[in-house]
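Here we start with a single chain on its own, the form predicted on its own, put down as structure tokens.
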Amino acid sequence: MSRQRYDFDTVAIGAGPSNLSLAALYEGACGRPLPVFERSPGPTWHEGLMLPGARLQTSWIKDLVSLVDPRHELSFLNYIVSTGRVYAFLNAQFDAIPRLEYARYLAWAAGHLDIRYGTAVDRVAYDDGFELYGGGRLLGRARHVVFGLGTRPHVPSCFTGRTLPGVILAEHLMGRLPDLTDRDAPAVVVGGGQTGAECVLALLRAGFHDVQWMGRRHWFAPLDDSPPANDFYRPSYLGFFTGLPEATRRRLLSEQVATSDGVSMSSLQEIYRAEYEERLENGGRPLTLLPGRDVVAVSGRGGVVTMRCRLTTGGHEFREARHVVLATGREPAPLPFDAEMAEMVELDATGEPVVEQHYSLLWKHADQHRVFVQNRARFTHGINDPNLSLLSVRAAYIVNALFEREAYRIRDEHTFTVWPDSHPR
């Protein structure tokens, strides 16, 4: 038994879908709350991506928790149910539901769960336990510790560090458009998935006339969402993928990219008549499609932002633009460890912490002191990783470690799909 008092058995940081589903397993599994905290002063999930039309990519049957408990009081079902529209979205007939509907339902799920919002956790220390400090002030200490820190833009190397008056992260758009008066001055999205293609419909609406898309792919590739993609965000996948070499595992992510890095059919298509639309009244062309290039070298002079791209057929080409709106992805949040904890923790060949098995960090103390990690598993776990797919099944999993008993049973039987062995005999 340990020397030292504990405030809590786990805390989780970081209240974004990964945690929330988190908190209501764990709940229900122990009947005790499990505590949440979040930096921001309440509810919020991509706050700024909530651009028009927004849909998500995943079915709303794969909430917080219906995957691995059905029956628990927050689903997305019991929330619609219980909100008075369920009828009215049904008969909306969603192939894929609003960003903002799926927003609000984490909101009233979180108002279910020991969320302690405004309180932010900026270092994570050891001493035979974990101390938590925010602001310098010591917020509690915890048997376990389990990570949802979600992601933050990624920015090319290129812009980083740079003021550029006319570069725009793709999730301050909404709010910069009202000051965005020069419709007619090219305008470029720098970013070929899904967020990308959001802001391009963003500012077609707005009335910009010479909006340019750009993108690394040699097309803008639609999302796979075919049944045989899918297989890729099963458990019975994530059990074989785990157990696959490294190098083998990192070849099969670059080749599964486009089950997760690719832009919805509908926004294709909404894109496409869009532009056909507005060029069938008034003329000109107010879209251009730029796939194959790569940002490598900015600079800014008189209002314009000046562009060199590699492309990939060779060679390089410059583009000018009074906006340009960076859409490139996201990045996990770095870990609030100490410079003494962040020693005891094993790294992998990129510098990143070896997650195993049950999302939890391979470091010094692990048998007695766990740490789990949410969305930062791609290279162990899979493509399904950072997804929204099996959010429940991966706190479900971590909700099992943690009581070192099976609290939820995974079941994935229904199988036809025969992978490879990586060990033949």
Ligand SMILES: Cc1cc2nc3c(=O)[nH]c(=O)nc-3n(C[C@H](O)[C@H](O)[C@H](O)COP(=O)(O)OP(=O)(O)OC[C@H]3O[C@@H](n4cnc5c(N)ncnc54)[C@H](O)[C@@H]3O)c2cc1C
Second form
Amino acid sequence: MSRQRYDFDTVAIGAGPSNLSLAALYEGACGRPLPVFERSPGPTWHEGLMLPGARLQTSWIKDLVSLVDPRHELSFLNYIVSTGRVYAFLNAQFDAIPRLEYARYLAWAAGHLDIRYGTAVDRVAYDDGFELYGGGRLLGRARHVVFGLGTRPHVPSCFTGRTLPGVILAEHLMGRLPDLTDRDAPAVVVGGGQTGAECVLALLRAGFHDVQWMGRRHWFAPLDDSPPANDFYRPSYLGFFTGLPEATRRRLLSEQVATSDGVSMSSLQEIYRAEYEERLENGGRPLTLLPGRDVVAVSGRGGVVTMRCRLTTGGHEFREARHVVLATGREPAPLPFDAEMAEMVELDATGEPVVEQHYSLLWKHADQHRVFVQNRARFTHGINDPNLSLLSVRAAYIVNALFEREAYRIRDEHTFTVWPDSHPR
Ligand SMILES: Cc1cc2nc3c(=O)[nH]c(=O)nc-3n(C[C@H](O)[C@H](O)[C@H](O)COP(=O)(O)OP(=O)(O)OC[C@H]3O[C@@H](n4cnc5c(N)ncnc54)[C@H](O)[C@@H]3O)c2cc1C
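Given the form predicted on its own, state the structure of the form predicted in complex with the named molecule.
Below is the whole assembly, all chains and molecules, this chain first.
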């Protein structure tokens, strides 16, 4: 069957930042475009979560290419100069740039790449190469494939599989806001991360008078963006982390969570200031913080949602709301392997595919046909993996592995942290 020609040497699926970075570096390395199949009809980046004033949590220098190839034409600097906005951008002195600007940058970069919009890949089969299907149609055959499917909202099990009027996913909030007329009634945001914070701000700005913010941790933890925290987001740490035993990796990840899943200090300040000013002007209790609560059961009756919450201090309590916004995190989108292909992929103890050093999956025909995955290697490659920080570094490792040469050199030599040896002599 090898006798069939491949339509593509390598194909990428999903045109989020991960595969845009890959496509940019791939073309930079070989001069040929990398075809990227994307299900949405045009460029988009977490559009439903583009809440007003949202800021990127990552430096714009960590764009699609610059950390490994600062001379690449798809750098953020080239983008901002070529839009004619560079002086205004510099004068605005952003500590963190608007997420909208980053989304525009991604769309600009995508315009220079081979993105095939409106093409969802819903099944990948193996027949001496990968067969990619969408809508029951064969889209093409490829020798290697790179998945960059991103994430989908994680919904706590007590909310799944039922219709509860008043319960809204965070990414639908902006679209639904104009219909939510009952602004004196309690509106609860569930989820103590950045998206939860942005939903709280959106509700306060929209004139809700009784917003309640609920989170599982004992406080609404700020994002740790300190220099030592950022040491986890360096290629040198990546090399150290991947060499650790699995149990150690999992323990360290849970210790490092505030460097990735915390709330930006600016968002926390905005929330506290909005509460202060609203109460100063109009009295009442515009915002209540409810940390240390985990929703474990939910019911709805007569337009009221009742939630039973487990408390970090032990015991339970009930909370009622007219509107409930779920900002309860995200989980990797499933890989669309057909049953036969899925059988050939090695899984770890948790049932997840085993990701090897250069982001390829361990599977039966890996010696000839590589499957790479982006943004689903947190447990093997560290806390940086779901973030934008080392996007171009990960893409460079994949390009180097695909071409079996050092197309991009990854340099991180000025280090002065000596991480503890996991195999002391
Ligand atoms: C609102 C929000 C803000 C964030 N802000 C930051 C930040 O400031 N800093 C940071 O470091 N991280 C941030 N993150 C985390 C992370 O960096 C982003 O989620 C980032 O977009 C991940 O990129 P990705 O390319 O892996 O996935 P995604 O951006 O999710 O892209 C995946 C793409 O694949 C497409 N797709 C999925 N399935 C298929 C299919 N079967 N066929 C074809 N196409 C498919 C999707 O349509 C999508 O376009 C943020 C996350 C969210 C949700």
